[in-house]
Every structure is written in C-alpha cells, then in structure tokens.
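Single chain ahead, written as structure tokens, the form predicted alone.
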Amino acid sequence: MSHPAIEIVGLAKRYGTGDAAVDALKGVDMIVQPGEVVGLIGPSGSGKSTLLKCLGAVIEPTAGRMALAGETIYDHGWKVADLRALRRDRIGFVFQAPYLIPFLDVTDNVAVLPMLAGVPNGRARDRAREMLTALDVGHRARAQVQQLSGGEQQRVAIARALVNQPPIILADEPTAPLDSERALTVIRILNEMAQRFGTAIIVVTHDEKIIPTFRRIYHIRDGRTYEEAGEARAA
C-alpha cells in the first residue's frame, strides 16, 4: 500500500512559555499525496511560514507528528538523527527569491546539492543539466546567474529543488516577483514536475492570479487548517 508523500496529525508549535506564550499552530492536519500540489493560503500571521518551517526540519513543533512517505520524521520529538541530510535529500525548497549562487554558473547552481550529498561532481554536473533540460532552461546551463530573466531564474531554483529528486517540495511564494504570464508558467511547470517525479509539493501563496489553478487548497486561519476543494484549470 502507497502512504501519502505528507501526513501531518495535531501538529502544534507555541513560541514562549507562560503569560508570553504564543500558539502559532494549534493542531493542524494535512495529507498530500504524491504527485499532488496543494495549494496553502491564509492570511499573515496565519501560521503559513511556522507550518513550512516546521514540516521542512528547520524548527521543531511543540507536539504532533509528522511523516513523510509513510515514515515519521516526528512525532513529539525528532525521530531522524541527521536533520541537516533530511533537508538536503528528502525536502526540496522554492521560495519567493531564487536565491541563486551569483559566483556560480546555472549548472554548478543546481549541481550543488547533489555534490553535497556525495554525488560524483561530473554526475552531479550530468544531473543538473538533466533536469535543466527538463525544464527547458538546458540551453541557459554555462551562463551566469546575471544573465538569466527573472523567469529563468527560478526555473533553475526548480531545477535545485527537484534536482536530489526529493518526495517533497516546498514552494513559498514562488511567483510572487513574477507577471501573471510568468507566474502561471511557474506553476504549470511544478504540476508537470510533481506529475513526472511523483513529487508532493505545498504552495504557500498569496497570489490571486494562481489560486484557481490548484485542485486542492488548504486554508490556515488561526493556527488551524481547513481543506477546501478546488477546480483547477490549466496554468
């Protein structure tokens, strides 16, 4: 039997203790299988970048648990040794800039990852121009990060996050610079991607332009989730 590529269950984060606590997240539950992107919405303050941030290993929650692919990463307390290897193999990250390396050219900029994580640097170099190719900035592999159109640039920072082919991806505000044309680009192409890798990917978004394009949407109000249905139409 599949398990769903994200299980989260009562998944709480309070900052403070005391009179000063504060509950940024208060039981939140959500599943994405893979190949599915899922839309996250809210207003700030929401608890939207608490919830990213602790499903991506960066802060620990306070209680709940999470699993991803059927096996639990959490669940009151960190059930993985290496966090830091969880990260870079097993989660992949979008966010609003591309934050590509300047000093790099676009291969080098996706082939990173992989090198980190022990890949040969001509297989890791083979790799990266793999999936450039794949989203058709191949032709863009040996120029600088300067030389790249905003488009471009973070088609490449999709080409690193999917580059270790993890099972997640998590896209904060990826179209936010972006014009409309650009935006439903970019979100076209991470529906082929998630369909072609079977890669689940979470979009935290505020942007009305892509909204109606996501089949599922998850609202945050409150510290809590609540799914609503939605009919996507082709980015």
Given for the second form:
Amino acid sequence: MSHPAIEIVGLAKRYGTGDAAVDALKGVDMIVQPGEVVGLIGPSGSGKSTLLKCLGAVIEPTAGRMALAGETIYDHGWKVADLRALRRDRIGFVFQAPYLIPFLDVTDNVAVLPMLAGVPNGRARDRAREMLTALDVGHRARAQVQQLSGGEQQRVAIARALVNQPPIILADEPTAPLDSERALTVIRILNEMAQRFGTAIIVVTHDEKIIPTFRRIYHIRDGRTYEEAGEARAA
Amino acid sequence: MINLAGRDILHGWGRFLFTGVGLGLLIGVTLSMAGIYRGMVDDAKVLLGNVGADLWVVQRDTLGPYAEPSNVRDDAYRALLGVRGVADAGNVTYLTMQIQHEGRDVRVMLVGFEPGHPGEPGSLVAGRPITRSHYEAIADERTGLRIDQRVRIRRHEYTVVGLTRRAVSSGGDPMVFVPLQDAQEVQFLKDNDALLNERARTAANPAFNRPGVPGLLEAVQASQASSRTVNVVMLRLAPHADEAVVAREIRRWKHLEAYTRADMDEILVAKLIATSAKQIFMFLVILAVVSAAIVAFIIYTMTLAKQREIAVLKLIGARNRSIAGMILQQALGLGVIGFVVGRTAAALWAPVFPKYVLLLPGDAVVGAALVMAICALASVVAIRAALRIDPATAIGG
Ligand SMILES: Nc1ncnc2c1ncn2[C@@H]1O[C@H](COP(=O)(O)OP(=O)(O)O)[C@@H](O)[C@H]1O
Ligand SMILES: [Mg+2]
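Provide the structure of the form predicted together with the partner chain, given the form predicted alone shown above.
Now the complete complex, all chains and molecules, led by this one.
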C-alpha cells in the first residue's frame, strides 16, 4: 500500500501565550498524494503561511500529526532529529518572490542545494543544469540572476526547489508578482514537474487566474481547512 | 561546496575593495609608526656602535651625554688614561644647532671629536677622514651637504671632506663632525657681539686691566673665550680588560660616571625613547580600535543587506556554521586586503619620512596576526545578527 506524500491530522498552532495567544491553526486535516498539485486558498490571516511553516519545519506546531510519505515527522513533537536535513532533502520551497541569491550565477543558485547536501560541485552543477533545461531556462545557466526576467527567475527558483527531487514542494503565492500568462505558465510547469517526478505540491494562492487550474483545493478559514474538488476536475 | 563569502565579495567587489584600501592605509600608518619606533632604536644602536667606544665617561649623577646634559673637564682624559685597562680616550662634545645650507635651515647635531681617538665617526660613505686640525667637517648625508661644499657654522666656514650614513642624534638630527677645538669654540664661545661685550666688561674691570701687568688682560680674555669642558670622554679598553671593573674603578676614584655600551643602550632605549614608544603604542591602540570599528561596520552592513538570502540559505539547509563562516571569511578577506595594501603603502612612503623608518618582517608578521584577530573580533556582531535570522522569514507572512 502506498502512502500519501503528505498527511496532516488535527494540526494546531498557537502563537504566544496567555492573553496574547493567537490560534493561527485550530485543526488542519490534509492529504496530498504523490504527483498531485493542490491549491490552498484563504483570506489574509487565515493561517496559510503558518501551515506552510509548520510543514516546512521552520516553526513547531502545538498539536496534531504530520507525516511525509508515511513517516511521521511530527506527533505532538518533532519525530526527526535533524530538521535542517529534513528541509534540505525532502522539501522544496518556492516563494512569492524568487529570492535567488544575487551573488551566485543561475547554475550555482540551483546547485547550492545539492552542494549543501554534500554532492561534489561538478555533479551538483550537472544536476542543476539538467533541472534548468527541464524548466526551459537551460540557455540562461551561465547568466547572473539580475539579467533574468521575472518569469525566468521564478523558473530558476522552481528548479532550485526541484533539484534535490524532494517528495514535496511548498509554494507560497508563487505567481503573485507575475502577469496572468506567466502565472499560468508557472502552474503548468509545477503540474508537469509533479507528473514527471511524482512530487506532491501545495500551492498557497489567492490568485483568481490560477484557482481554476487546481483539481483539488483546500480552503482555509480561521485556522481550519475545508476540502473542495476544484473546477479543473469537472472540466 | 562553493565559497559563498568569495562569491559575495566578487559580486560587490567595489565597496569591498574601497573599504579594504581604506583599512589598508590605516594599517600602513600603524606599521609606519612601529617602523619609526624601530628606526629610533636602530638609530640609537648605530649612534653607539659607530664611535668605537667601550665606555662613556660623563658628569657624575647624570645620564649624559644623550639623555641629560653632562660636562666633564677636557683634561680629565689624562687621568682616565691612567686607569688600568684603558687603552685610548677621546673627548667628544655634542651640540644641537641650526646651520644654513643653500638657503635652508638644517637642524644638525654638531659633534666635536679628536681624530684617531674614540668618538671618531665610523665608516664613511664618501670622502676622507679629517686630516687638518681646523675647519674641516664630516657631515651625514641627511644634512644635504656634499663633498667639498663649504658650510658656515657660526663664525667660521668649514669644508666638507667626508660623508657618513645614518649618523643621527637620538632626536633624528643628522650629525656634523668637526675637530674638537672648533666644536668647543662653537659650543662655548659666544658670538661676536657677546664676545665684544664680554671683552669690554673685562677690560673695564680694574682687577684684570692693570697697567702694570702687561698681557694679563689678553690672557684673561683668552681663557674666558675658550672652553675647557667636553660632554663625554669615550674610552677604548685594552683587549682583555673587564669593562665593568674599569667602570667601577672610574666611578670610585675619578668622581665621574662611567657607562658601558649596554648601559648606554638601556639609557637611550628605555629612557630617552620610552616616551615616544608610549606615544606610538597609544596610536596603535587607537588605530586598532578604529580599524575594528570600520571592519565591524562594513561587515555588519553587508550582512544586513543579505538578510533575505541568509534566511533562504538557512531554510534550504545551510548550517549556522556555514553562515558564520561566510561572514568570518569576509572579515578576514578585508583584513588580508588591508594588510597587503598597508604593508605596501608603508614600504612606499617610508623613504619620504624625515625619520628613519625600519620595517621589520617580525613586526609585519605580528601586525598581520593582529589585523586578522581584530577582523575576526569585528565580525562577531555581524555573525550574531546572522545567527538570529529566522529561516521562517523566508516564507512570507
Ligand atoms: N509570528 C507570529 N506571532 C504571532 N502571531 C502570528 C505570527 N505569525 C502569524 N500570526 C498570526 O497568525 C494568523 C495567521 O497568520 P498567517 O499564517 O500569516 O496567515 P496568512 O498567511 O493566511 O495570511 C494571523 O492572525 C497572524 O496575525
Ligand atoms: Mg501569508
């Protein structure tokens, strides 16, 4: 029996204590299968970023359970010793802005990830170039990041998220700075990559243009999730 | 793994280089100050080593002749020659004065010595030793004087017959060597007006101007005009004489102070140069603090400008250690640029200094280590700031 890529049960997160406490997540349930791209939609302050941060192992939830590919990583406490390695090897991040590192060229922006995992420079760069080619920016591999257009930068950022072939990718409003054509292209690319590498992808958005592209959508409101079959499924 | 620090430096090399050069000039100043101190110590060694003396005999209870004034009667050398172990003695006078040369004022130390005896200038770089008993001079090349030039010193003109190198006083003034009697005349003889005054006063004194005693007035006037003292008597000892024993003997019987070469070294370096050394040390401390502040500021600014990148690096799995290492390397990089620029600058501008600047390799090594330590220390603030950056901030709010 194959496990879901992501399984979240009753996840809660409280910021602060006492009177100042904020319950950002009150009970989040979510299941994402390998190769699936799901949307996470909700108004501002509903807890979207908090959920990504919990799943991305940069903040600690206060209750609930999270599992990646059947392995429990959190169950009322972290179940993995090295969160840094967890992030590096098993989670890819795509941010609102590309957040590329300006002092590295395009190849090294991607290659730095396998390098951090101890892959020798030469092989890390080979893998980076392969991934850049897969994302149609292979011809920009030697460029400086400032020379790229916004759309190209976002592709490089996606290449960076994918290069270690993590089972999941967390994308926080990845299309926010892009026009609708480019936004749709980014979503298409994410879908292709999910297919190709079997990656489970969660895309946080409130971008009206791309919402129809998701087969499955989680709505989050007031710290709770509600699942909805997306419009793409009907089509 | 790629060198993140190096890439970052190359990316913003302009600012980095300018900071490094600025720091380098500060380090250059620091090295020069150390070099000036070393130069002073070395000048002192040359001053003592060049005259071929084993003992310096000076006025009792003084640290003469360089650190304090000292007067010794100029016939004391005869008694000193009688002390067991003394092979040779030379009277020497020192006087700091201004001379005119090619329309410029040059500050020199006039040295009176007896040719062929201790106190004579060591090796000459040009010309010959003094052979005539009057009005010949040996000048240090720093005076700007050249062979065969004539130079006026008070009432007489002297011909420069020889040149020395690095014969300077402990204050850095170049020396001009002249025969002892000429120097005594310059040093203790008044100028023409004073002399005329003095003569008139003596002549007006009935005790000296007696009609019945011919020649008395002239004799008195001559004795007033010429000096009977010197500043130091330098002794050369017999091959197997023990300088400590001879010095003790002189102190005991001759009512004079006698210093060995080691004593003089101690007086010059520990007493005379000590104030300069303290001053230079203060400058070094201030420069170190300023350098540290500059490095700390620039590294901190560079780190703050990279907050987002650092958060992303941490999020994707960079170790805190790697981030700290990157910042430390940048600080050390600044130090390396600064040191190279500083050492080069110090070497380039050393000849322009009026004082002798001696840049010792050992000082450079210590300097480099200090610069690196200061840079490492200065990066602490930036490293702490970087370690506090929360990887969660890479994911938007
Ligand atoms: N670090 C924090 N400390 C305290 N409260 C926070 C913090 N981060 C977010 N919150 C609160 O948690 C709630 C959810 O925030 P967030 O997850 O950023 O929502 P979204 O990303 O959907 O806009 C909001 O009420 C927000 O004010
Ligand atoms: Mg948000």
